[in-house]
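Next up: a single chain in structure tokens, the form predicted on its own.
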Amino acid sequence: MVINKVITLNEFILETQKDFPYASGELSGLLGDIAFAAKLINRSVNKAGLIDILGNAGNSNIHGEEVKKLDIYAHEQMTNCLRVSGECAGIASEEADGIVVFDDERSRKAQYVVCFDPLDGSSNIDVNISIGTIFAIYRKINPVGICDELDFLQPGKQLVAAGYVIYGSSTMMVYSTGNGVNGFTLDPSIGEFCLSHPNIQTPPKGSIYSVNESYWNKFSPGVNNFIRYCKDNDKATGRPFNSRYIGTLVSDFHRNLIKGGIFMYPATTSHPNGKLRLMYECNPMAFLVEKAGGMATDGAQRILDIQPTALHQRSPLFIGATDLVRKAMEFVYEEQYAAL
């Protein structure tokens, strides 16, 4: 599709608002709020290496990783523009142990609540690589009164919108309300995110796997095989497939879902759950994949029908191209098999 308008992101939103599960203002809003905070996060990205907010903050999030400086500016940036706003009754983010509500009179009245991982890739901010942001809506359960941690304990599938920004070469924002997939790259020159990538389809069949292969002695049998099948000489498939990895879940994901590939972060023997967590980075990445065509699964059930039991729930994660997602669980399948 050749775009011969520029549609920001604002007429984007505003055009296709009658198109929203629960056509209203407020979500509008809130994906606009996202947006102002994802330029303000950019803006430090950027000029990272010139200012005090490289290296390391001093102390450890909940799940004992080092935090770093840009990971607390990117979650108070996130968290103070979602607060001023009003149409968010709350959130829950990586940085924070527990949600935090937003007691006021106009947040009460609110009804959405937003999950969000700040800075996805923080690991790779002091090296110069590609890191992101990634978003959940849900609709709060109970329309009345102040949230709490069941408005967030939701599946997937419940999911109002999700999406992404990216900070790489160019700054992009990828986000989906249930129709479609759209993807708009920020023009620095007026300062608005602009629509560059409209109804993105993943390619259905892939040639891209994405797994961090230093731990194939941690993973299952099963994993390993599926590994070595994409390795492997075979003309008729395309094989063998290509390996790319870059190490931030927002960078291999946004690739392949352009590209056609398979991300893969599959449970080990020393993180039997997995370890990316799934109400801040797999379902909303499950819930994007789904919408472009593609297909997200722990390795045993549909990522976006799992029910949460706790706030910072870690899952293992296979996600991409249907193709690609299917034959890897015909080798996990295979292994559970030869179990019994």
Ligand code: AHG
Given for the second form:
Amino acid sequence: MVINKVITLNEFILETQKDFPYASGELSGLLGDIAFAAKLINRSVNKAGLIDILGNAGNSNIHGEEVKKLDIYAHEQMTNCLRVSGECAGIASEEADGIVVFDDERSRKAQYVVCFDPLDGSSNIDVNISIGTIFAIYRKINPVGICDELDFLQPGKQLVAAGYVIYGSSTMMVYSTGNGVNGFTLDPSIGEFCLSHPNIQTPPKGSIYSVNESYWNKFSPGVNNFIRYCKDNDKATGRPFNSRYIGTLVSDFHRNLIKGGIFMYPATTSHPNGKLRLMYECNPMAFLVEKAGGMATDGAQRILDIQPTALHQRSPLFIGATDLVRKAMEFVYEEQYAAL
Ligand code: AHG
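How about the form predicted in complex with the ligand, since we already have the form predicted on its own?
Next comes the full complex, this chain leading.
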């Protein structure tokens, strides 16, 4: 009889973080806090159709988007779990206009700040389609005193850790502290995330493209030429590629990470900077994809090199398997050179 040892997320964090350069247990604690918040969010997501938590909260978030009750709940769970931990100096969330500074005695000494999208894909909640939570952890620039906005406005290459939780057919947490990407599936019977996807590497050659094609008349010609390339017949490269688009970044990204593909949310004529947020959508996913062997760009530069200037700034995003992102860039650059 083969008995596989189950490795829980907490065991894994403790084992891998002890060699971390700044190992003080704070980062381990933070990851544990996020996992705990995710379990609380997961519990509510699973009951979404059962209790009166579905539907609009009756107001808009700071971007004028419709806010669902679960968005608020997820924001509060993440914020509260991080606030009481004493391991986090402050947070930035899609659901909060400015940063939230934790000003109690322990948090003032904390070395990390966390940016998060508490519930990504919230427009999919009502129709029972997978959604997620995305997080990005930075070290404070100034180790002394309470945090300020500059501690958050760091380029993604400065990230210490990033990850996401996907509330899908099962609930998974995928994260990296810079050394490999690992996935943990929540076993509801014991309430623990268990290592299920060790050392995830994204296939270097992808065969899936994910983009909201309904914006075709708002994309640049280069983007449309790449989409046409994906649809063309070509035996040698295995085209046409499969088109898959869920409309939840976490879910589209997760599928492509495992199976190999490209996700795109390019600039459109109505959204010249794309739709996705740099700090808590593009950066954490770019960090993960690079650690898994893929790449991420905004069409002009590596996502992780972008110096943010505002908490909620947007960025175009091309992310996934290296061959497909490079190919997409050939079409984008061709268009840019043609315009010179
Ligand atoms: P929201 O949380 O408002 O539903 O937005 C989801 C985000 C992201 O998760 C997804 O990739 C993208 O928006 C989908 O946008 P479109 O509907 O414009 O394709």
